[in-house]
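A single chain comes next, written as structure tokens; it is the form predicted on its own.
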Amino acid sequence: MEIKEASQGARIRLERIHDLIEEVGQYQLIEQQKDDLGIDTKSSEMDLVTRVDKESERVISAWIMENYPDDGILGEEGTEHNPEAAYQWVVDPVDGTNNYAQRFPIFGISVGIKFRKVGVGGIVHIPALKEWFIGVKGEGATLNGKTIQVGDKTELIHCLAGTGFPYDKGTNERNNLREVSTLIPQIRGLRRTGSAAFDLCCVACGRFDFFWEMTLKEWDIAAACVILEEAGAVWKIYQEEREISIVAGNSTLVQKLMPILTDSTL
């Protein structure tokens, strides 16, 4: 199957879910005002997980299984089924953890499809904001229906910058801080919402002219970068040793930002 097929087969199966992802973004909603979000930690005390990020991706996974029974699957919370399948969903029922346990509205649902290991499709679904990003692969990006565009800037002073920090931050000193120092004097401004998913659709839409993170997953950036090529932007990974540490933005200022992230002295 050629690439031109698979992203039809990626719109197809972004259109049918969409309802359903709707959906789980209302019950995740009304669940986020209830008393108990169910709390409990994975990998550190920083590292949450709640009773809906569980609840979301048993329904999305459900789904996708009923509909799409030979598809494979790979969830944030657990779920794998059929991993060589050639097409994949990558689903993050609930990105943004720690911002929906402590009620701040900038969460969202990630849901990115992949053929044979390549991107050809992603949703990134922000419920308080009603906000849709999609991507397919060769067919551009959009939010809420309409076509989005990475920024223009190309000087470092101009930018406003979006990143992120690893859940082991307290314990291993590769944790951004040194990165944050050196560009924070370079740079316009620099925010943190806590998305990672988020963060990339904001420089696919021009919102952030750059982001870089260390310490993703594949669910975190999974749907965000097919939007990020499909708008034009480019993203790059800055070192091997912290799993998926990523940078994003046009391609001018990723060039500029790669050799001071890499910098083996920071």
Contents of the next structure:
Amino acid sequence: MEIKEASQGARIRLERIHDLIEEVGQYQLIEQQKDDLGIDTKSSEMDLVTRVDKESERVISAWIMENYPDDGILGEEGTEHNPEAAYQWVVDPVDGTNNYAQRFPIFGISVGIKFRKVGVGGIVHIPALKEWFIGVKGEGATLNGKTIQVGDKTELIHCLAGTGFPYDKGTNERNNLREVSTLIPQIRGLRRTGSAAFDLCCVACGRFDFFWEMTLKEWDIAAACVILEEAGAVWKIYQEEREISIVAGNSTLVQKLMPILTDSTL
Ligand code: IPD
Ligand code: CA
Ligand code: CA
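Take the protein just shown as the form predicted on its own and give its structure as the form predicted in complex with D-MYO-inositol-1-phosphate (IPD).
Below: every chain and molecule of the assembly, starting with the one above.
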């Protein structure tokens, strides 16, 4: 199957799952107001999961299995289904769980679609902001239905950037602090929203000029990478040793940032 056909398949899948994601987002907002969020820790005391992460992934995966039983699913909270299938859904049911657990409103649902390992579609929905970032390969990227485009700044000093920190930041000295202290004096501002999928979408729509973070996982970036590409942004993996270390922005900025982020003397 051509990538063009695969993109059409992704578009149809995203259109069909849209209402379910909206329902899951509403459920997350309602649950977030409750006293007990069922909070647990995962890889470290800094890495949380809640009852809502698990239930959201269960509901999204059940819908996919019912509607597209031959597709594969990779979900952050443990779903692995048909790993050899051509179409793969990559699901982060709550991106920004630390925010969610603190009742901070920046968190989202990220659903990416790959066809033979190529990203062909993605939705990132931020329920509290009522924002929908959608990208389909070859068909563009939108925020609430309006076409989005990466920013066009070329000088670091004019840039507002985003970043994030790994969950092992207390025990691993490669924890992004050196990169931050190198870049902060060179840029206009730095933000840490707590949701990498949202951060990357903020690059796609020009709110952020660039974003970088190490130790991300497939589910953090799968949807947003398609949205970025379709918004004219460039993303690159800037190092191999700390899971997914990504930098995204327009091509000029990414070209300027690569030597800084890969500088071994940092
Ligand atoms: C996390 C968020 C956060 C980033 C972490 C991610 P989670 O995802 O995207 O912004 O700094 O690296 O793991 O755990 O909330 O789904
Ligand atoms: Ca995540
Ligand atoms: Ca998550």
